[in-house]
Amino acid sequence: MKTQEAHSGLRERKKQRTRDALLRSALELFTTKGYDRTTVDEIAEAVDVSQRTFFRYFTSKEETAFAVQDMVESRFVTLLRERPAADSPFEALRGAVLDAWDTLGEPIEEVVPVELHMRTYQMIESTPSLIAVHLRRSTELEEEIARVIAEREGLDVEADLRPRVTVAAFSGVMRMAGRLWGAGEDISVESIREVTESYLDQLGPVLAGKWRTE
């Protein structure tokens, strides 16, 4: 019994290692050969598989692309559930993703740099042929958080406007920081982290205060 769990866990290490290698593989070669002019025999080829393999661990070069910015995101929902009850909503919202930025190398770095994945996101935020992927998927992801939002506030998200009305303001501000970082030189952690934060300080004065100064 016990040799038959050390061949599966063995498998099972083996295969998260190919899985890893084909993301990195695919990662290394989007953001210094361009995701269009990248194929799939190409990613393959790098790691030393076939395409049949491939396709084993991912359904297109798409799901390649977003995969870390999966595990970004679901480590974003799962901080925003823990952020404290007595957070506003606006506060939940910009302390989980300020956390999110804070503690991005512990899960991510298990599978590939940082580095390569502060350079995916740019590379993201520059291919048209992605951008659409990657409003839709801003799209499902305000949804769910709207969903959180109204969870922690027990409110009916149907029924209130609010969290909805929040959380596309927040992704708005977000989507304009990502923009503004994407088009710099400099692609760290820090420097989004200093972006977002500074453009997240502005929305509550903004949305409340009084622009004219008649």
Given for the second form:
There are 2 protein chains.
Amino acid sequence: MKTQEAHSGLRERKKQRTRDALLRSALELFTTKGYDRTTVDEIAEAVDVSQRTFFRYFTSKEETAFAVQDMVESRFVTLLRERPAADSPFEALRGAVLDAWDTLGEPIEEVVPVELHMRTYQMIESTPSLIAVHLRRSTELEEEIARVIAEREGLDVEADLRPRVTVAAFSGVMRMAGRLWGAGEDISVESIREVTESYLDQLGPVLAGKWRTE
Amino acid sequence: MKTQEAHSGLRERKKQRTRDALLRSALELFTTKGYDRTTVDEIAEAVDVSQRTFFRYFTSKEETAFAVQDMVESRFVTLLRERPAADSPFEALRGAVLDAWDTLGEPIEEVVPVELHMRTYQMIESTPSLIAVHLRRSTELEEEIARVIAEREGLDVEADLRPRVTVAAFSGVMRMAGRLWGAGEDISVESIREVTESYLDQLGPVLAGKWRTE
DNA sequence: TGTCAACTGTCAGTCGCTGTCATTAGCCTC
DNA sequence: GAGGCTAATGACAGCGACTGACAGTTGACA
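Take the protein just shown as the form predicted on its own and give its structure as the form predicted together with the DNA.
And the full complex, kicking off with our chain again.
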């Protein structure tokens, strides 16, 4: 899934270049023409390969839309695991997301410009068929995150509700933030980082029963 | 969307019968062969109409899978609105779901046997492409429910976080219950009602910070 | 350099879904 | 109750996502 530079013959490099080119072209087309109005044939044509070849790199048109998200998410999980053991579950989650936003370029820049990824994210948030897939992927990620949290705390995910409940609350807020950001004007990373942070900071008080913020 | 009996000429009745037949055949095929392995042609053939006619009754194959859910959900919203004003938001939600399960037959029996609907629900919970759609539909329903709650409490949904947060927590638990039920053996209404109730009853203590249940 | 395996293109076909147009069949009026 | 109106349907053609099969091309490596 990641860009591999090392141990590569000409063949490997060529493959990587084709994949990257397909991905970039796809996202560029999606964000300019719209996902539904972009055909796989157009994507393939833009890179000058056959449609059949496209389907050898990506199992579906959908997959291209989420390929970069995939990289970002797995980075998030890594960052979460690296959090100091002293952090509470919520602090760890909060810290990992903010870290992830602050260093967004690292995992993806080599494949796709950050700005294109942001446009892609916004496009996903405004395309019904992709929203559906996005939500399903999110629940799968939630499951993984809950396991990491349980591990950190030395708990059994199946027996103890707390990891899943914590993650569910956290994810709910993240989804809300994503939706709000997607509906807004400012497409920048700074913007979503800011929205994320302020929403997360409201979660604690709300759960604690403090309804009034002032 | 609902079964209309009154003010019907032969034409209306015939249409209704065709729609019901298509729906029943579709769900029957989905639950026996699997959603992906049944084609629209098969559904149409089973009712002896052309494939084109199928698409005049349902905008997509997906729609048939959720047609009954739709009826159940709108019934739930109605029940929620009818809850006594004295109920707290959570009590109202809890009461409405349990009511809905207890009288499941009323809204749907005329169109589809309850048992078929239960099998359909389970099938949705175990079909990735439908899980995605299910989640998106759920978030749309959540939005509606949040508005009802806000109305009940005389609050502004946009300004006050509480309605949405409450509904988000409630829905999260409902989804968990649905998933658990779908993975289990017992397909009965009683079974899911029971799972729902016990999960909901755990939510209060968990949110209040009581981690130990004993 | 030649052999092998990986990669790719071409083609044909399935399935979901849509537009078009001719035909059928309730419905309504005179 | 014959005839006209219109909703409902069927038949057909076509698009786009996706797959399987087969043949041609091109790196890898002895």
